[in-house]
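As structure tokens, one chain now follows by itself in the form predicted alone.
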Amino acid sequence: MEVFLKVENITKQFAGHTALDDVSLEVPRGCVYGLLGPNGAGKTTLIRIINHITAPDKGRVWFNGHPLSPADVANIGYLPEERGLYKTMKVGEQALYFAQLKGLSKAEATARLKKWFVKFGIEGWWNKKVSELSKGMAQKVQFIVTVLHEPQLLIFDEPFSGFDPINANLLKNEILELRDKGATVIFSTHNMASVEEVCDHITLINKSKNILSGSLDEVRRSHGGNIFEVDFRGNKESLVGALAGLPCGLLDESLIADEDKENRSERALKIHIERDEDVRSVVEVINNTVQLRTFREVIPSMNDIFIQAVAKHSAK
């Protein structure tokens, strides 16, 4: 894994308040990294740390292999939660300057906007003010500025706030193919859906600190706790008095989720199995009592798991 981005011990203090304590993470190279923490966690002022709009009190950003200096923010598009049009400027004459303040010439940028407001169905604005466009619209624009230079970094907070379905999902493809076309992304959200659809790896932030960081699928199921659902046809009493003996135990109703409860078939257990290698063994008994339909491992969602470490952090 080559890091292109790495934080490293960073420590921000405002009037007294710790925005920022000791904090490290790395940044794989072509990536989508999830930032993610409630509210007043510190995620926007480590976001403008990186973007060198302030400086850290403690600790350094290390950019593509070097120490981030202001040159740095040229290869950089940050598109932040508060969005910001101008409302009495026409959309295309802004969207044209927001691009020549990123370097391109004119003729450049009026080339490279025209194919991405075609792409996003939004050509027919070009001439129209701001203060006529919805409020996805007017997202759908700061979007195409952020990465109309293609920078190397791109940081987006919160982009779908306020999108609906579709174009929600038009921009969620578009970050993906970002990230396949080798840009690194940070994507700073609330919505763990999105986390699920979109990110590669994570950095849970709480209180100033970072509590949980790694690659999705690593930090889902390290906080599985070997819990495994079984669908099967034949006899369920059967089959618990087959179990009873091996090194597993059934899940108590109580601790099965509702929604869970009303998905599940009439015969259907869920089991914990406390070590790996007791899996195969207690498979094989199953599979020797009953029809065996499914055996799959129930993997905590993230919103699941950013509840419970940020509640275990909180209460430290």
The other form holds:
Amino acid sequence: MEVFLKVENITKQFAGHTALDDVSLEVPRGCVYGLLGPNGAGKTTLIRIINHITAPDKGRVWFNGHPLSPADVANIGYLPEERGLYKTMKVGEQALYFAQLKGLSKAEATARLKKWFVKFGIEGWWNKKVSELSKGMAQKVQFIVTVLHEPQLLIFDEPFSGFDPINANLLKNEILELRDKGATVIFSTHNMASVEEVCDHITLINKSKNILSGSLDEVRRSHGGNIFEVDFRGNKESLVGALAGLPCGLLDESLIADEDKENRSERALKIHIERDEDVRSVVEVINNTVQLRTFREVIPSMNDIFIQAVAKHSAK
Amino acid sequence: MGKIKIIAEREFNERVRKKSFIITTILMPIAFVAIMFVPALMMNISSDEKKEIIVVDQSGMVGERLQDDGQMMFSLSDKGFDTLKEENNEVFGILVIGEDVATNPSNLQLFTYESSTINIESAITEQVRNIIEAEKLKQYNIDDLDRILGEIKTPVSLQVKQLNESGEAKDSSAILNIALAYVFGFLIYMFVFLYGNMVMQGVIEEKSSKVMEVMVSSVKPFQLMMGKILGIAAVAITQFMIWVVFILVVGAGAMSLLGGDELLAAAQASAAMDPAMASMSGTEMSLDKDAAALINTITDPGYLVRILGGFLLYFVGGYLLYAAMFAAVGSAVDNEKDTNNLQLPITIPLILALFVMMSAMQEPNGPLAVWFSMIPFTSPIVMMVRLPYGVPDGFWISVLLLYGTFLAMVWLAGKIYRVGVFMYGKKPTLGELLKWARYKS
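The structure above corresponds to the form predicted alone; please provide the structure of the form predicted in complex with the partner chain.
Whole complex next, starting from this chain.
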């Protein structure tokens, strides 16, 4: 794993409160990195530091192997959560303006913009005023402006807000495509379902501290309590009896009761297996007792992990 | 610096293309003339209605000789003041001339039913004084008094020539100097206010529409601020240049249509139309001579270069200084309503400068004018009074101070701006603003 962006022991204080307290993280090259956390946790401050908008009190940021310098900003595309356009300006002119501020020449920017406008099916908007656009339309323009200069690092803060599911999906695919072309993406959102869909790695920040980092799979597995769901056909009591002799706990009998309908012989059961126990021996017992249909590990959702981790950290 | 240019270009294009720019370019000169000259005109026409004054003359000498004029009508009355007072006549007032007014000139009273005016009071005083003086002269029994007095009367006309270093004498027109000082001083005041406000509104708009959030990742807040200030400065200069060209075209047109003599006559007529200006200079001059001096002064290229060059130098400097302050205020608030308190430190020196300019006209090289034309916050307006009389001592020091202060102010404003643009929902005080300036980036 090659690290593209490294945040090293960053501390940032504002008058009276600490926004970031000794935060470190490593963003691998070419991945989508989820930056998560409750409101006011310090995410935006961290993003602003990476963008060279504010400077940290302590700590350093490494960008592509060298300490972050103001010149690197040209290689970053940032879509802030709070975003706006000049209302009285025409869409095309405005997009050109932002592109030029990112260092593109007028001709180059025009050519690239035309391509993107066609791709998003908004060619007809070039001469429209921003005030005529809906929120979702304006968001599309902003997305284009963010990625137009083909930066190595993209930072999206709540990119899907204001989008209908179809356009959100379009955008999600664009983000994944940009990643596949080699861009590194930092993705900040409160929508955990979209985190599961697009993120490769995550970091969870709570109360100015990094409380959880890692690849999405790793994080989810490590938060799984070794819980397995068993779907079976057959007699419940005999299975429960057979499992009683094994070092595993029966978790959710209600699940069985719910499924135990007159005309259905399929049942489900949630069991917890001790971490060091051999799963195969449990499966064998089940298989010998009832007709096993599925046996799978229950992986907690990012939503659950988020709530659990934040509650646990806040309680400390 | 490339980014500042891109930002300035956008600011310029967006504003110059707007309809409101074209409209203000046309309407501003009209509004300007109105603001400056309507009060003077009003003073002349308001006296259309004659004030009726009943005269109770106990001296028996003055009353019958009082003459009606443009603003007053006198009517003698035999009744005593006490009776008249009770009658409550529908007149402006009652003038009571004491029996011994010749020896005791303060025994002269005017009772009015409405508030009196300086014009009326001085006109009455003047008339009574002349009557008493004439009466006193008569008591010397000089033969041929009227003829002698007629011969004595001499209309003096002072012709002012200003000597330059090479000993060359040039006409100097006090009226023109004062008029230009007034126009240019006022113009700077208005431009700084209007365009400074434009900067402030632009910053507030960027902040409240959250365009700022998108911008800051590509440009430094300082670049954003400077780009805006410079772009709007270009708008102001463009507007001013349009007016200059317009005036030149109209002037040249009038010149070719009328020819020299007629123009001189026209100049006389316009000078005669403005008694307020003439009385401000404190001199009564022969209009012929003065108009000639006026024409000679205004066609002197050195004079024009000095006035226009000085104006541009101070206009740009003054605008830059104040625009930086306006930008800092704009960055600190979420909407325009919250700017009132923060604007005070900007508006007070500006208004002060305008007042100092007015009084400095009496004495363009007096201590008041000299000091305030050195202080950078007031110098752009006050210096306009001194420039028509030649390049004053310390002119370049004043210019240097102005531009130096601008640089310091931009630095300070940039620091406030950088913090301010990310502050939402707060209504900061001036003290907080200064505290922001000390934050690390």
